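Only one chain is included here, represented as structure tokens and corresponding to the form predicted alone.
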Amino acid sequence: MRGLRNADMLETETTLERILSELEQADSLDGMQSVSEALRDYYDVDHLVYHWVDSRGDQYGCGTYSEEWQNKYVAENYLRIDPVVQGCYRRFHPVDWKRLDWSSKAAREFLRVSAEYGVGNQGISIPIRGPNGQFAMFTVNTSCDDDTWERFSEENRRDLILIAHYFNEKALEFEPERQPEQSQSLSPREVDAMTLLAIGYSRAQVANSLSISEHTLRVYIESARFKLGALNTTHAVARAMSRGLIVI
């Protein structure tokens, strides 16, 4: 599984930039499918999947799960018991599969069957909520031990969140009659706040670094979120990064 190391950093950054450029230029589901396969290989994981429900309720997807597993999932109506889907519906932040509740008999059976179809024992899913009721999930899945997975998650979590929102921005382009978004600039203080949040500071640490109260910080964050059309702080940070409004 991929982690950036010394002399490899320039090469891997160039590879990732090329793949994301392909995503930006994609004009069909086939294009997004090719990018999902390239990212799976880049991160050296078993599967990478993006699935969304648009404002009309139509479902789309791209990814590397086998067709047999996709058909099995639909035929058995696993959507109603899948702890990953249920967990993502209730959360806004990335969901590590190990932290979900797999204690029920149905969930354990689902996990056993999914393994037979090549689904790995480790995973992280990023829930995304877009305009007009759109809901999406971006998932990276693989088989490895807990220590290896923890290192992978720590090294790549921030990039995966950003990539998830890149996928979602591209998916929204395929929505019929979608109005183009108007980009608004952030104030210097909003840029400072978003930048510090992006590099992992807590709200208390951000407020302390900027010598402001947490109440004032909340005002900056909410203002930036509104300008970016984001549903939460993580989404706002991802959008600010993807649009080049902040750089880390």
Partner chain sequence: MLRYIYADQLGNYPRLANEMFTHRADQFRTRLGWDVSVDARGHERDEYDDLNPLYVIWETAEGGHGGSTRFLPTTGPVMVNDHFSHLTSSPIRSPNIWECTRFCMAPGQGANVAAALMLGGGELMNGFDVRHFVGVFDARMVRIYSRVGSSPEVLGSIGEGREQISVGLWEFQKEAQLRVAQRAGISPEISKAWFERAFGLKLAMEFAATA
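Now show me the form predicted together with the partner chain; what you just gave was the form predicted alone.
Shown below: the chain alone.
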């Protein structure tokens, strides 16, 4: 991996990183809503939706489905037959809609009606397990052929899994008994690793300096990245610096 220089990092914030910064700064459901719209436009997909059930059983959501579809969904009680919900509830692996069971008559009818309301024929849903039994689901869907979808999914699935969890981290902030800053502070080892990366050390050099293997280093980076809401190491280092968590 190439060394990271301060100037590089500050100047190369991508559109996606900028949207994720907006997500990080959101302090209300409205803020999350506008991030979901920005992400839909960025990925150029039909819809992007995040939905969660908090520790008290209350449900919230944000996303780009039309009001008409949301009302229809509730009125028809589609929750009971929606194969996406059936396939994701109590799971924790990402689910491609193609792999769900759409064979029942009710599911086929649901699919037909949802298409009328602009829901895409291709989709990926990412179930999320949070602390204390919290459950959430993040979905991206669009209308396209199988090959186009396969390419989109291959290219973006990894980022989408992370983004799904960043929506969830944000939602957890709105939980009433939440301890602020609980999950965001870096451990001393994580601070060391991020600092050395920020001053341009390679991974091998960082591992060597900290007397750990590169393998172990990757776990420090992985958990720091998640705490920082970042998509990759460069992004994580930039965020740690902009938050003043590391000093170089």
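Numbering follows the first chain given and starts at 1. The term rigid core refers to the maximal set of C-alpha atoms that superpose within 1.5 Å between the two forms. Just so it is clear, the structure is predicted and the values come from calculations on it, not from any experiment.
Asp192 is among the residues whose C-alpha shifts by 2 Å or more between these two forms once the rigid core is aligned. Annotation for Ser36: C-alpha shift under 2 angstroms between these two forms, rigid core superposed. Core-superposed comparison between these two forms: the Cα of Ile221 travels 2 Å or more.
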